[in-house]
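Just the one chain here, the form predicted on its own, laid out as structure tokens.
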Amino acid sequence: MSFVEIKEISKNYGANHVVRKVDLNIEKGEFISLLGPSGCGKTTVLRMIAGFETPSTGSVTIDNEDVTQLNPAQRNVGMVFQAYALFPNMTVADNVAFGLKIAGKPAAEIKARVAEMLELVKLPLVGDRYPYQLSGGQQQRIALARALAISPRILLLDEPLSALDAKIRVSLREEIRSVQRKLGITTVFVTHDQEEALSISDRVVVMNEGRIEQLGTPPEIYNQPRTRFVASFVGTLTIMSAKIVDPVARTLTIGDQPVKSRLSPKGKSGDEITVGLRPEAISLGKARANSNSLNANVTDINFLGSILRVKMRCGAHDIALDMFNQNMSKPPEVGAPVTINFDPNDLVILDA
């Protein structure tokens, strides 16, 4: 039995169906991210695990205990919010100690636990400060220390990094993952940032319109998207229509140009399907042995720092290609005809 079991939970507000029969099992010590656009239901799922929302249907079980009808204080979960939610009139030490004091722990135990938590989040010397005297990243680390101080069964994080600047986000997400691994605590992390989810998660749950579109490891989500939504939401993907020539031989045409795929497409000869290509999977140059090639024309070049994104027109499709920004490497000119190459393994066949 999984450590956390979510069975067919739904949440309705009148006629508005925010979450629609979500099933999810989370193993002990696992780091799971709920990823999706605003309004997809990911935060509502997290709040139902925490007890801040009661499911309209379904159940939530934590460590073999049905907690569906329990309030948050009865579930022993730690919650970190986007807006820190620190008490401004309390010192950092008192903020971290808050849950322990509510639980009636002895003063000596509280003092030792606060010191341990501040050391864990690498802020051992700020206990006597107030939240306003800390940076945003430091405040969020204190919020994390407070959530962990009570030794929760599960740690829940609701977009904890979205209010921070880019460099601090990267640093803090790595710290969160490091702390999680050190403690071995089961963690559910909500984000709309695909890079965050892919970089720190054991598994990623991609949600859309209240449902789970796909559940898998980061490489599975990125390299093997099962639906058009996942393919377009996670990473950059050129989505194209193709026609099946021979499903057994795995041959297709894009426009009037023949290509091969790694997987046999579902359908019969003449059927149209949807396929995708990642920018990093494409290279320029003459056709190589056992490689697919397409003729195209360059329409634009975008400078993105370490890479150049070359945009091309291939029949009715716009295709993007990424190449490293190297001083000695000159990109093709806008309007130039080019041949692009890609491996059959990199042609993603999307479910309808």
The other form holds:
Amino acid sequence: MSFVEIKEISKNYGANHVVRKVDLNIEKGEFISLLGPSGCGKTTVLRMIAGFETPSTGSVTIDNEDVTQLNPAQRNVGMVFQAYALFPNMTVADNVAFGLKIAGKPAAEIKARVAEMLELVKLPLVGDRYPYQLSGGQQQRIALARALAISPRILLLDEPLSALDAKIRVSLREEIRSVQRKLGITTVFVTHDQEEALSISDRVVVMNEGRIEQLGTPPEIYNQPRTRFVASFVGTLTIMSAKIVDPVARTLTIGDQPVKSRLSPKGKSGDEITVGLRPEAISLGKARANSNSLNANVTDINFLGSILRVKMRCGAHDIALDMFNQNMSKPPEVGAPVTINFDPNDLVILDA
Amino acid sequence: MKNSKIGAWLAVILGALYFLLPLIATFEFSLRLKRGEYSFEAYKIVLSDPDFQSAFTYSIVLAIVTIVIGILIVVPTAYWVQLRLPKLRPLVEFITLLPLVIPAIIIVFGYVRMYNTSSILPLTQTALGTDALLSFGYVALALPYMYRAVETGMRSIDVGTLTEAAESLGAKWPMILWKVILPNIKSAILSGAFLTFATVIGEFTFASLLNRPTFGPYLQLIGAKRAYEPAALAIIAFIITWACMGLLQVAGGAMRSANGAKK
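Target state, the form predicted together with its partner chain; input state, the form predicted on its own:
Below is the entire complex, every chain and molecule, led by the chain shown above.
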């Protein structure tokens, strides 16, 4: 049995179905991200785990205890909010101590625990300050310390990095991950930023319109997106239609050019399917053995700093290709005919 | 100096004269109890009058009771409306504004009819009952000021998220209100309290019709009998009101600087 079990939870506000029958099992010590665009239901799922929302149907079990009907104060979960939510009237130390005081812990134990938590988030000297005297990043670290001080069963993070600037976002997300590893605490992280989700999670749950679109490890989500939505939401993907030639031999045609895929396409000969290609999976050059090649024409070149994105037209499709910006290699001319190569492994077959 | 500036200064001076002249005249008059010299004799007489002392003490106690009841009713209501029933906000705001629209004399006549000695709840039968009725009336009278002040204070903090943060740390409702919400809207409550205080101290209609010995009826009584003392009392009442306003400014300033520091 998993540490956290979410069984078929749904949330409706009148006729508006925000979450539709979501099933999710989270193992102890796992770091899971709920990823999706705004309005996809990810925050509502998190709030149902925390107890701020009651599911319309379904149940939430934490450590073999059904918590579906418990209020947040009874669940022993730690929560970090996008807006920090530190208590402005209390010092940093009082903020961190709040949950411990509520639990009636002895003063000496509280003091030691507060010091330990501030040490953990690398802010041991700010105990006497008030939240408004700290930067956004520092406030969020204190919020993390406060959530962890009560030794919660799970840690819930609701877009904790969204209000911070880019550099701090990256350093704080690494810190959150390292604290999570150190404590081995089961963590659910909500974000709309795919890079964030992919870089710190054990598994990523991609959500759309209240449903789970795909659940998998970051490489699985990125390299083998199952649906058109996941493919387009996570990273850049050129989506094309292809026709099955022989499902057993795994041969297809894109336009009228033959290609091979690693996986057998679902369907029979002559069926139309959807396939995708990542820009970084494609290279330019002469046709190579064991590799797929397509003829195309260059339509545009975008300069992205370390990378050049070459846009091409191949039959009815626009294909993008990324190449490193090296002084030595000359990018193709706009309008020039080129041959593009990609491995059969990199051709992604999408379900829908 | 530009013409527009001269115009502005003229408006300010005219306005100041309009408000200050009667006050200065009243003050000057209050000093003329002794013939041929200025003295604070009228103030001495007023301040040493046992009736003044009792009326003033009575009004202060009443004001404090009113403030406490007001806070107990308004803070949880404003909190609940903000957190759970935001759709009801316009309705609650309308209700809290009613005392400004309905004249005090109508409210107090209603009270007298509702709670007279032959009613189910004969509050006016005893002095204590009438005192209670009076302070309830004052709570209603001061509702627009108290509610507005508290509501503004609550809007300036993120009540929803703070409540959720406290809940996830194991706190229950009374604890959240007491430890998290109240301290953060302290200055808003203070300004509401000062406005309530000023309202209660100067109130006449309720106290007179319910026949309670507050400061308002005392002022009226002295005004009917004496010449210089009412002027002195008026100045004293002004000073008290101004002190309240001053405290309000200080409290408001503290709130603004705290909010400014947050950003």
